[in-house]
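Coming up is one lone chain in structure tokens, specifically the form predicted on its own.
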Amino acid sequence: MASKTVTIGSRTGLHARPAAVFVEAARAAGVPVRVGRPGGAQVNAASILAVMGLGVEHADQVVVTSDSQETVDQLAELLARDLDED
């Protein structure tokens, strides 16, 4: 299992548009992906309601976990960007 901790770059955290972009990328990965706060429960990254339910704000950290290191790296890179501007 691969995982990576990343600091959220979006000004609005994982809400609305940034969450939708992340969830779409997680779904497209083709492998199960989980996301959550460090030390906390992880949720299905392909569920918009679950991701938004984490209440993640700008500069919070999350852990992305999957069986694929490549997927983890790609999604972590995505979360580090300001998805409000993309």
Second form
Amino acid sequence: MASKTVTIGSRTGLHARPAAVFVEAARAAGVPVRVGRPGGAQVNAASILAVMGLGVEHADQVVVTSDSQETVDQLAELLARDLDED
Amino acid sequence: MEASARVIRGIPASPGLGVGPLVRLPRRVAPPADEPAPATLEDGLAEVAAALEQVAQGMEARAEGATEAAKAVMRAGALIARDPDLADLVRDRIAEGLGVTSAVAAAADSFAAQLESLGGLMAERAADVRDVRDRAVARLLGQPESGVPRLGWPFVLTADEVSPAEAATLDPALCLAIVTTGGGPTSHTAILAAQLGIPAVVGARGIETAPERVTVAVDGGRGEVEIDPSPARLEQLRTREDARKRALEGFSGRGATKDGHPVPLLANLGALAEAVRLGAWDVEGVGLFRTEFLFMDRDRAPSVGEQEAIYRRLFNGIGGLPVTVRTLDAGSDKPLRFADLGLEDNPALGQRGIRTAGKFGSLLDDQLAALAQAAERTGADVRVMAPMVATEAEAEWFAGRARARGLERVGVMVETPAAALMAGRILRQVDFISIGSNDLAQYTMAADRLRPELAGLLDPWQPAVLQLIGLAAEAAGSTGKPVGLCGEAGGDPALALVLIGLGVTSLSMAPPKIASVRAALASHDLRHCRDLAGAALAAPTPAAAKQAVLDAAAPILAALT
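Write the structure block of the form predicted together with its partner chain for the protein whose form predicted on its own appears above.
After this comes the whole thing, all chains and molecules, with the earlier chain placed first.
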């Protein structure tokens, strides 16, 4: 099991557009991925409702976990970017 | 005098003139009462999955050829319809014995409630979840999906509120204007309408009784809806709109008089989403950020941490522009469940604004602490002010609380005649004052803001109201401290000239009104504004005051008002 802690780069947090980009990428990964605050509940990264329900803000930290190190790296890199800007 | 068409006044949300037949957004389809459970769990799940997939595909299809903003909403909608956690929750509800539509509604509602409890931007996404719910329920009942009607001819859309997904499917070529009874300038609808260039008026109470297909003229810059105007009146409105557009050409950037006297032009905001999109408007900051939205529909006050996170997003969202935050204005017509002082015979004269501070434990202190922390963490230029102040002692008390938490720039609202008369002494305690012209008119004229038949007395052109504004501004002028105005009065280009002439130093208003005020100011010297203020004060009635100003102002003003 691979996991990585990352700081949210999106200006509005994991909100509409950044959340959608992240969830689409998690679904495309083809392996189960979980995400949550360090020490908090970990939710299904393929669920936009669960991801938005984390209420994650800009500059907050989250942990991404999956069996695939490559998926974890990819998704962590995505979360660190400002997805509102792309 | 010619009988005038009925005019409904709302809040300007997106400028421009739209004229056409009024079409109501179809009512949402609710799950039937006593809906039977499906024959088997698997049957029910298959039925729901098919309906949600149809909804997702429908949204994806609509995203094609839509604007960027609309695409984002549709994409999020499709993701919600295909959400695995939503499907799991629907399964649980069906297993408990609910029928398919009831199960979808219950599952979606619980996610919507969860998002709402987060407050701020996340809370606004609850509307997306409810939109998917309504579409799926309609599909399951074999009815057309709710949403904007596809009529093939141009129309003016009206509804209680337009969901983001509905707003996103609007075709600007066919949707001439939007009028909602609910919303406020806070709503997502207002922002999307402005992006699409569709004129919009929100909070237009009274439009719900207008007959379907009646011709309406919607002026989104003024916030006015005229029902069944005569052809001559329509011609007038169109000429006025053309003239207004021409008059606005060539004015942009910081507000200033013709001779370069700066007048910051600021936005009145009341929701986070507006702040995040403030860049769409040419403004210099936020002159009034109402924090009530944070506290509405809650059973408990939000914690310091929760508030701080929301304020941080607010400050980040407006990208370094100065922002004046008004502390919670509870009471009167804005009751809160967790801060209820019981019914009062005269709520407008009762325990409201600063008067409720200290009655609910740490409510005010928590808010000030959260604002101070958020300001420090973001480095934002933040000022705070208290509502409904009547005495120097109240100003002193508030300033002490705010400064103790590290907030450096502290002010109070001038909404009572008492505060206007005592502005000089109040300014010994605070750094600035901000005139709330709507309440100042109500309390000066002793006329209830909520009584439409008293609108004449509440006119901000009333000489008594102008006198009091002048007194407060003069007192502020002698101290050199800023005196802003954040009521609707500042958005009237003619009145804005008078206010600056009286000594007001900045104006804050609904963002769609700023362009006209900027053009008016840039066309008049400060001295000219002072002469206009003198003419307005000397006039016997509000109508005479406005006419006197129009007569003595530069010709461009007639086109702007």
